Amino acid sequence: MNKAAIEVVDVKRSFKSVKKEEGWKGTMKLLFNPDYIVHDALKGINFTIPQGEFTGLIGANGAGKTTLLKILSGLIPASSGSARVLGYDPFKRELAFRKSISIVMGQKAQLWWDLPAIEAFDLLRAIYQIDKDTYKKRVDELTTLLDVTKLLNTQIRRLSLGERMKMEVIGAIIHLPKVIFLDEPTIGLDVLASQKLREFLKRHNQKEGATIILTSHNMDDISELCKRILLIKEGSVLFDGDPHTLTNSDECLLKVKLGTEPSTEELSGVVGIVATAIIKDEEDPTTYLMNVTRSRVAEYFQKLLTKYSVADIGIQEPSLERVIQRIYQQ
C-alpha cells in the first residue's frame, strides 16, 4: 500500500470580518465597538491521499476548495485540526517542505510578468539549485511537450492566457515537486489548450509519480485526470471516491420529444419524478431531458404516452457534471 502523501484530520478554518452598518453611526461603531461576522470556510475535513494519486477537489464557488489548498501549501494555518503533507506541518514552511511542493493558481500569475519565460525559469533554477545540465534537459522536454519552445524569449505578460498557463505549469514542476496543487489551471483556456494541458498533466503524473490535487469547474478535467474526487459543499465533504461510480449508477437520462410544450412541473406530475430532475431543451422547447431510474424507463414511457404524443425517445448516460449538480441540489 502506498505511503500517505497528504493527511488531513478534522481540519477547520474560520474567517472573521467586520460588519458595517449604514451611515455615520455605523462608521463610528466600526471604529469603537465593531461587530464581527465569523464565516466557517472548512467544517472538519478528513481525508488521506496516498503518494502518486491524482485527486480532484470540486465544489461550487465558496465551498472551501481554495482555502483547503492554501492550508495544505502552508499559505494559511488551519483554525484547528491537523494537516500533514509529506510528513511536514505545512504552515511551518520548512525549506525541505517548500522544495517538495508547488502550487498553480489559475487566476493569479506567479511568474514574473516583465521577464521572458526563459529568464523566469533561470531564476527558478537558481532558487531550487537545479544542476544546469538537468535544468536545460527539463526545460527542453517540458516546453516541447507543451509546444511553447518558440515563446521562451517572449515576456510573460505578452503571452495569451493559454500560453501563460502552460508557462506557469512548467515553472511549477521544473524542480520535480513530489506534491502539486493545481487551482483552476484550465480556467479561460480554449478546448485545444485545455486538452493539451490535461494530456501533459496526465503524462507527468504517470512518469514522475507526483501526488496532484486539482480543483476545477471543468468536469472534463476531473473525468479525464482524476481517479478519485472529493466533493465539497459549504466546508464539508459530501462525497469521496471514484467519480465513475457516480455515473455508473442505476440512473440515466431519458430524452423525449413531445408534440406539445408542457411545463416541467406538469411533466413532473405526469411521470412522477421531481421537477428539478427535468430539463427543457433551450433550442427545442418540445424536447426534455429527465433524470430517471434506468429500470423504470418503460414505466415512464407508458405514462408519457397516456398524456402526450411522443415524437422521439432515447436514453443517454448522465454526465459527471449533471450527477454532481443533482448531489448539490439534494
Given for the second form:
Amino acid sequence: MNKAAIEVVDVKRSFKSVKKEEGWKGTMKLLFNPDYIVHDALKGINFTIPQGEFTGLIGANGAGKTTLLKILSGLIPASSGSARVLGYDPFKRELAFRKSISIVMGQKAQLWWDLPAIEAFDLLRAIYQIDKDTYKKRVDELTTLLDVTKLLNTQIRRLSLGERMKMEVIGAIIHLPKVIFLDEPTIGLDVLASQKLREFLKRHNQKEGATIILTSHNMDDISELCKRILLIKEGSVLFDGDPHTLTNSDECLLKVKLGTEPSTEELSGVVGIVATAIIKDEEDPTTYLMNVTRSRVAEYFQKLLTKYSVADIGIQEPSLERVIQRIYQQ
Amino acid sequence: MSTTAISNPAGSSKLAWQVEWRFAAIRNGMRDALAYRGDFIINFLSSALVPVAIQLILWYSIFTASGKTEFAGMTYPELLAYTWTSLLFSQIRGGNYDFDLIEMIRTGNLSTYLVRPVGVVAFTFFRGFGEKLATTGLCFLLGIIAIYFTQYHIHHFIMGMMMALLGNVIAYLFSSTLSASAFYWENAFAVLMVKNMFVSLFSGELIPLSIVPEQYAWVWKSTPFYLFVYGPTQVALGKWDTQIWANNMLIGFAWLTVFWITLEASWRYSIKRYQGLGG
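Starting from the form predicted on its own, produce the coordinates for the form predicted in complex with the partner chain.
So here's everything in the complex, that chain up top.
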C-alpha cells in the first residue's frame, strides 16, 4: 500500500448558529437574548487515503461532505479529532501545504470573471512559481486535452458553463498539486462536457499520481472514476470501500410487465416483499420494478404467475445511484 | 509521480517569488480595471465631476453672498485650484477592495484565496492596487496637462502623488482591519460606510481642512486621513514645502506600521471564525 496522503481520525465538527423565531417577538429576542442551535455536521469521521487514490465522497445534501473537504483543505478547523494531509495539519495552512493542494468548487468561480483565462493562468504561474517554459507546455497540453485552446483569450464570463468549468479545472491543477479536492465539478454540465471532464480527470490521476477526493451527486462520475467511495450520512461514514461491492451484491431489479395494474401494496402482499421495494413505472402503469434477492427470483416469478398474467419479465443490475438511494432510505 | 508539484527555477529565490507574484497581481488588477475602458472612464468622471460641481457651486455662492475675497485664508482661485487638485487625489485614495473582502467573507468566496500560497489580504490589496494604478495613471496625466497651463510645479505634483499612494496603502490597511468584523457580523458593510463618512470628512475631500478652526485642528491631525487628499493637495499646490512633506511622509509610514500590525492581528485571530459558507 502507498504511503497515506490523507489521514482522518475521529474528526468532529459542529456549527453554532442563531435561532430566529417568527415575528416581532422573535426579532426582539434575537437582538437582546438570542438562542443558539448547535448542528453537528461531522460526528467522528475516520479514514485513510493512500497517495494516488481517486476517492468518491458521496451523500445527500447536508450530509457533511463539503464540511469535510473544507477541513481537509484548511479552510476551517475540526472541532475535535485529527486531520493530516500530506503530513500537514491543514488548518495551520503552511506555505508548503498550500502549494501542494488544490480545490475546485463547482458552485464557486475561482477565475476572474472579466479577464480571459490566459491572464488568470499567468497570475497562477507567478503565484505557484512555475517557470515560463514549463507553464507554456502545461497550458498547451491541458487546454488541448480539454479542447479549450481556442478559448484561452475569451473572457471567462463569455464562456459556457462547461467551458468555464474546464478552465477552472486547468487553473486548479496547473501547478500539479499532490492532493486535489473536487467539490461537484460536473454540476450543471451536459453529458458531453461531463464525460470529457471525467476522462481528463482519470488521465490526470493516472499520469500525475495525484490523490483526488471527488464529491458529486452524479453517480456516473463516481462509478467511472472512483475505486473507493466514502458514503456519508448525517455526519458519519456509512460505507467505505469499492463501489462495485455495493452493486455486485445478491440484489437485483426484477422488471415485470403485467396484464393488469395492481397497486404496489397488493403486489407486495402477493410476492412477499415490502411495498417500498416496488416501483410502478410512471410511463407504463402495468410495468413494475422490484428490488429482490437474486437467488429468489424464480420463487417470486411463480408467485406472480399464480395471481397475474405476466406479459414480460427481465432482470436488471441495480445502478449505484439506486443502491445508494436505498441505503439512504434505510 | 512524473513531476514535482512546484517547479523551482534555478536562481529563483524566495524574495524573487514574493516580488513576482505581487507584480503579477498588480498587473492582473490593472487589466481587470481596463477590461471595460468605457466603464472605467464613465466611473472616473461620474465619481469625480459630481462632487466637484457641487463644491464649485458652493464656493461660488459663499464668495458671492459674503462679498469677501478670502475665506479661511484662501482666495476664490485658490479654492478652485484646491477643488480640482483634490479631485485627482481623491480618485487615488481607497477603492472598493475593503468591501470586496467583506463580501468574500460573507459569501464564502474567501475560500478561493485561502487555499492559495499567498496572503489573502496582501493579494487582494495588490490586485486592488493594480486597479487603482490605472486610475492613478489617468490622474497623473490630467495633472501634468493642468500643470502645463498653470504656474504649479511638476515635482510638487509628483511628491503629492507619492503621498496619495502612501495614503492609499494606509487606507487599505485600515479598511481591511475593519473588514475582519465580517467574521463576527454578517452585515459588516455598515462599519465601512461609517468609516467612509469619516474619511470623506477628515481627508479633505469635501472641504479643505484649513477651514477647520485652529482649536479643532487636532481632530483631523490625529487621524491619518488627511494624508489621503488634503496633504497631497497642499504639497501639489506648493503650500507644504519639502520638509513638511517629508515629516508627513514619516508620519504616514508610522501609521502604516500601526495598521499593518492591527491588520495582521485582527485577521490572524478572526479567521478562526470563518465558516466558508455557500456550498
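Numbering follows the first chain given and starts at 1. Given the structure is predicted, the values throughout are model-derived calculations rather than measurements. If you superpose the two forms and keep the largest set of C-alpha atoms that fall within 1.5 Å, you have the rigid core.
Relative to the superposed rigid core, the position of the CA of E22 differs between these two forms by 2 Å or more.
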